[in-house]
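Listed next as structure tokens is one chain, alone, in the form predicted alone.
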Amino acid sequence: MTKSFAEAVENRRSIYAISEESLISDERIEELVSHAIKHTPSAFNSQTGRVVVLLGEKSKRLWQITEDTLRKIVPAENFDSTAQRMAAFGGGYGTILFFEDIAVIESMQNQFEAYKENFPVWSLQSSGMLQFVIWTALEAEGFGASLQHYNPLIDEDVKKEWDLPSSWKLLAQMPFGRPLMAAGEKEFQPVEDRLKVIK
């Protein structure tokens, strides 16, 4: 990682124009990612996040399996525009999906009752994390990328593709490339008016 965590944090935006090419290795992919898994918190140490790393062929087959879905139930007189971003995502050079295991939240329930309801929600944190964490990563290391979200339209067909279990349940998508060209300008509400310290 060149850049600062600051720098990465700040740096890290939509991006939307991404090409097929791998700025980084396989190998050191695999190792960003599975960093964040191994180091990113959740609840009770519960460990619910699951992640699937699709790259070449196989991130493109994950935008086709999108398309054929969403063609399904969105107008054929709407389907272009639909139809070009299912191209410029699967454009890219991988794509990484994100999944809590239910049936680790499950068990997590039944130890800890007092906190039944909070275990899902706290999934949901620890999952948000992740996808920040990753998504940095990939930041620091050239990457564009960007968070999608067609589940559940998409789970069935995920799960049978991949052979994956069926207790993953899938909340995003996350497809990058090289960047082909800059996000657009950000405006930030006044940081004033949502941080207070308090001493």
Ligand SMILES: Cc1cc2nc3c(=O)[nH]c(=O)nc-3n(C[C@H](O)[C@H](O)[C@H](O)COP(=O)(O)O)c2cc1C
Contents of the next structure:
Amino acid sequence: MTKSFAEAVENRRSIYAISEESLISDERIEELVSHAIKHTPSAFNSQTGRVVVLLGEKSKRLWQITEDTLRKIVPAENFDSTAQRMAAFGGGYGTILFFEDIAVIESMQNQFEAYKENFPVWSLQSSGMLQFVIWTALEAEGFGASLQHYNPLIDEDVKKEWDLPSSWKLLAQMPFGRPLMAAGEKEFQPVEDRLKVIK
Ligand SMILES: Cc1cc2nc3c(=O)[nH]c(=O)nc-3n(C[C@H](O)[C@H](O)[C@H](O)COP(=O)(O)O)c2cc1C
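One more: the block was the form predicted alone; return the form predicted in complex with the named molecule.
Now the full complex is given, and it begins with the chain already shown.
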């Protein structure tokens, strides 16, 4: 990773048009995802995050599963745009699946009764951090990625397809590939309305 942290944070955008060409080796992809999993914080260091990296045909398979699922519920006359979206995501090089391990969350709840209500919330917050780290790391390697949420519709089929533990709860899908188009214009609300520095 050669870009500065601030540049990588600023350059991370939602990129929907992606190609199936990879920019780095599969080993490097695994390395950056492993690094993110290891170093992203979690409440009480509970390490509830779980990740599946689908590459090449396996990523295409995910988006086929998603398309097949949506076809059952989206009215046929509106399906064209959905099918185009699925084709665009499946046209990338890979997809990162983000899960949280409910068994670990429950175990933390049992151990720390006073924080029972907080652990599921902290788990989501921690997953958001992990998603951001991986999204930004992919950007820093030149990939374009976006964040999708077809859970819980696809949960059972995904778990069955890749034989994943039943305690893993799917939270998000991040398709990535070589960016084919720059991100669109983005509006920013005045930061001064969103920030107070108190001295
Ligand atoms: C928690 C969260 C959920 C999101 N869910 C989706 C989603 O389901 N589909 C999607 O296309 N983009 C999703 N996004 C992307 C946002 O729309 C996007 O990040 C935002 O508009 C800012 O644009 P940028 O990513 O280009 O900076 C999500 C982003 C966040 C942080």
